[in-house]
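First, one chain by itself: the form predicted alone, in structure tokens.
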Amino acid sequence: MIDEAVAAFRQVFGGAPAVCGVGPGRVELLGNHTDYNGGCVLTAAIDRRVVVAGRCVTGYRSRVHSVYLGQTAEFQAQSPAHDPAFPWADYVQGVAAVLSESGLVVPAFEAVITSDLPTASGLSSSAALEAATAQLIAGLTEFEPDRLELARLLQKAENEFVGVRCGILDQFSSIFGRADQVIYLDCGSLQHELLPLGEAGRAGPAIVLCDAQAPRSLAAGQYNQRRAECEQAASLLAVALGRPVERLCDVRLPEFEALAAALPDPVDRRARHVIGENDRVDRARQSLRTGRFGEVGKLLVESHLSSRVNFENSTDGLDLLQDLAVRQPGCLGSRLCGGGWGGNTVNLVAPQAVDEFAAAIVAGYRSVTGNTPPIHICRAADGAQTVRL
């Protein structure tokens, strides 16, 4: 990916870039919509990445070229402005803007964006682009950011400039990822723990992603609506409990079950999904500590059912992929990942069964839909980094 980015830069701008910023995508194993509700997640950076190669230029205006789209956008970090012709550039502009606001002198630069990470597929390509852009700017300015503060700044860029009210999960995952490790993250306190996805001397389950080929757009979709419904549920539960409920995951599952009948539909189902999901993350954390991957897989299946029935963020394509997966030998568990409404399923598959699993999913999905779903066989990977050339 580095070589591809350098070659693309030479072709577009001439000469060589000075720095590459690398931002991995991420997969959410468990913790669907718990992040902005103050809950916990199990997440991992993956070995699919966005790479931004660039160099400083004189003047005030930056130019960024997307190899995938064949487009070049221009902007000024100190006075960013949305350009409807280049919505993808909002992620780059937003990062440059928040870093500038934080006191960093962000130089004008020219850069190219390359990636082997599928876009709009629930793998957080937006956070990967944000992280790669931040690492590029860090390399161009000799800035060494605190990782936690950087994750917060990238979340701010997406919340305030792009306009998606996401939690910190995606940005944190892209920055804090570690090879062959799953991150347990408490999104309320931001305390985290690295958990092994495997055992000493033995490979753990593979992370297999199956693409339903239904692109998502969180900013234009139902993400903000679901967030508002969760906030409504928290307010109603605070009244019923007679105590403050700042975030929905402040309510434990037994408390919710005792009060669920007092909530109107669909708010009750949204709360049931989120609070139940938070409980599933806690149980999976304990199972990962002791290598009980089969138990983790069962919790993935429970999560998908709740997403489909309670949160209503699944689709026919995702349901089909999940149903096909759990029928295959060697599949420990399967669920939709990311925000939902399209994208991928995440599957934990025994290493020796991966090839047969992938072939069965492709054949089964094609027989029903006529389409061939892309399959991505991934591993947990290290987080964002700067590569000086």
Contents of the next structure:
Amino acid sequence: MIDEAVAAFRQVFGGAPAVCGVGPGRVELLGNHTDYNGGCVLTAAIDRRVVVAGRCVTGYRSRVHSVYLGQTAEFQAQSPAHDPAFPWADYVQGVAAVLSESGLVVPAFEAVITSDLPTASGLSSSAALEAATAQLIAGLTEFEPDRLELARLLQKAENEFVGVRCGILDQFSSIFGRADQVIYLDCGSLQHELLPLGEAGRAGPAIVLCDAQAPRSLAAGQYNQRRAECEQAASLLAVALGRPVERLCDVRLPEFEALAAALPDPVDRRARHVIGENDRVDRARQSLRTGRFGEVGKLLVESHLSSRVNFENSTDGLDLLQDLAVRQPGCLGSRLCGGGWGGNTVNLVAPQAVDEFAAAIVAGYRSVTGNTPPIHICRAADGAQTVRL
Ligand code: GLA
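Could you switch over to the form predicted together with ligand GLA, since the one displayed so far is the form predicted alone?
To see the whole picture, the full complex is given below, headed by that same chain.
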């Protein structure tokens, strides 16, 4: 990936880049829409990445080239402005702008972006691009960012500049990922714990992603609408409980069960999904601590059902992929991952069963839809890095 970025840089700008920023995508293993509700998630960075290779230039204007799109955008970190012709460049200038606002003197730079991470498929290519951009700027300025502070700044770039009210899950995962480990993250306190996906001498389940290929865009409004419904649920539960409920996940599952009837539909189902997910993450964390992957898989299956029925963020394509998956030998569990309304399912599959699993999903999906779903066999990977060239 880095060689490819360097070659592209030579072609587009001439000469060599000085630094590469590398940002991995992420897979949300469990904990759907819990992050902005102050709950917990199980997540991992994956071995599919965005690379941004660049060098400083004189003046104020930065130029950034997307190899995939064959487009070059220009911006100024100190006075960023949306350019509707290049929406992807918002992620780059949003990061440059928040770093600049935070007091860093962000130089003008020219850079190319390459990637082997599928875009618009629920694997956080946007957070990966943000993290890679931040690592590039860190390298160009010799600045060693505090990683938690950086995750917050990247989330701010996406919330305020790109305009998606996402939680911190994606940015945190891209920065804090660790090879062969799952991250348990408490999005309220931002405390995290690394849990092994496998043990020494015993390979853990493979992470297999199956892409339903429905075009999805978080900015399209469904995501923000669900977020508003969750806020509404929290206010109604506060009234029913007679105490403040700042975030939906401040309410535990048994408390919710006792009060669910006080909420109108569909707000009750949205709350049931989020509070239920939070509970499932707690249970899966205990199971992961002792390597009981089969139990984790069952929780994935419960999560998908709840997405479909309660949160209504699944699609026919995702339901079909999930249904095919759970019938395959060696599949421990399957669910949609990320925001929803398209993108990938995440599947935990016994390592020896992966090839057969992938072949069966492709054949089954093709026979119903006529389309071949891309399958990505992934590993949990290290988080974002700066590479000096
Ligand atoms: C998207 C958002 C995340 C999170 C997930 C759903 O990936 O960017 O912040 O809310 O959806 O869990």
